[in-house]
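Next up: just one chain, as structure tokens, the form predicted on its own.
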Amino acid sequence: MVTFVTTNAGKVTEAQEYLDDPVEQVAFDYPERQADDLATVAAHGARTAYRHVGGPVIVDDSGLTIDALDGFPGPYSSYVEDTLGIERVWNLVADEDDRSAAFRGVIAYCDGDPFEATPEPVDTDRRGDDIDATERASATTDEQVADDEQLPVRIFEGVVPGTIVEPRGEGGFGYDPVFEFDGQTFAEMSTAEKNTISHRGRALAKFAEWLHLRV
């Protein structure tokens, strides 16, 4: 059994499409470290759920990344699109010759457990390729760091490239009027075609694979 610590069930519903075990849910509402990359909140996030849980667990985290802005606004996605709308984040990239940008979704497992890490560690400057390796997040105390180091993460992301462009669609949510894929924007199309393209299913997928193996 994997248990998926989130407050949203559809989330939990999209991963037991994914994953042979059952998939139980948790409402747990972590705090939510603060930091520049989808991976090290995920990582933190993920080893919170467990101290809470006291067995194997997956979070999720999730953005939207600009290339013309750095990335931005990325881990920060839900805090911009409240404070500024997707109107004005059009706005910031509409003049850029390149208005690329991707929806990534991150799963962070930790069962307390050590795994093998990958050779490539996560590089948070890395932006353009999928990631599937041990992330430890920093800490501040020699007592974290030794909890870190027992408590290592596996980190699996899913990326859908696209383009920014001018809101188009009356679906979806979110940054989905502004992110197109394939000539349409994500609140062009239905919810059953999103999810054939979902960042979270990519990931999710990703897992699945390393699970199955793992076992």
Contents of the next structure:
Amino acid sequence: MVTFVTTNAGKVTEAQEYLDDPVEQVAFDYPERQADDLATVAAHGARTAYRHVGGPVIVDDSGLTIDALDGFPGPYSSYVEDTLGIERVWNLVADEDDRSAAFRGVIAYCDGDPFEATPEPVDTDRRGDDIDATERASATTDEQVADDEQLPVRIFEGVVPGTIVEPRGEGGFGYDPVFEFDGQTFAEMSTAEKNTISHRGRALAKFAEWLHLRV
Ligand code: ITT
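We have the form predicted on its own; now please give the form predicted together with inosine 5'-triphosphate (ITT).
Following is the full complex, with the preceding chain placed first.
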């Protein structure tokens, strides 16, 4: 059983399609700290989600970057989808010669196991960097801060290049109708097709391989 902490049911559908293990959604809206780095956001989210659930969890933090807009909406992808909407994102780039973009995603896993139980955690060097001064000050005890810093997180990243197009297709979620890869938008693909090339599919492949190695 994989517990996926996310408010986004579309992410869960894709993970369930990809993984052999059953995937359970916990729709806990963990606070996302403002940080440019998806891995930092996801690592913090995984630790918070683990504390909420009390067992092994994954979280996923993803973002769309559009080259003509200097990487916008990037960390603001969720806010921009909710406020502007994808049709107006398309309008922003419709007249650009270069409509290239990329979807980046990070899956972060945390199970609270001691460091040794999680081989080669990639964020070892920066463990604790994502706990800012405010949080340190508000933590109840020094032990809790130390404990948070020690919670291992494993990061799996995926990137897919694409092109922003006028919305097409009925499937998927979020920006899928405006994100084209190899002539098809993500919204025109089945979940399985999207998984074979998407940022999430690529991250899930790495996670699945690692999970398999662990059992
Ligand atoms: P959680 O944080 O609760 O997991 P969320 O939808 O807020 O859900 P993100 O912050 O990772 O998730 O997503 C940022 C935005 O990118 C948001 O508007 C998503 O709908 C969109 N998004 C993420 N993955 C996507 C995908 O595979 N296809 C299309 N849009 C996607």
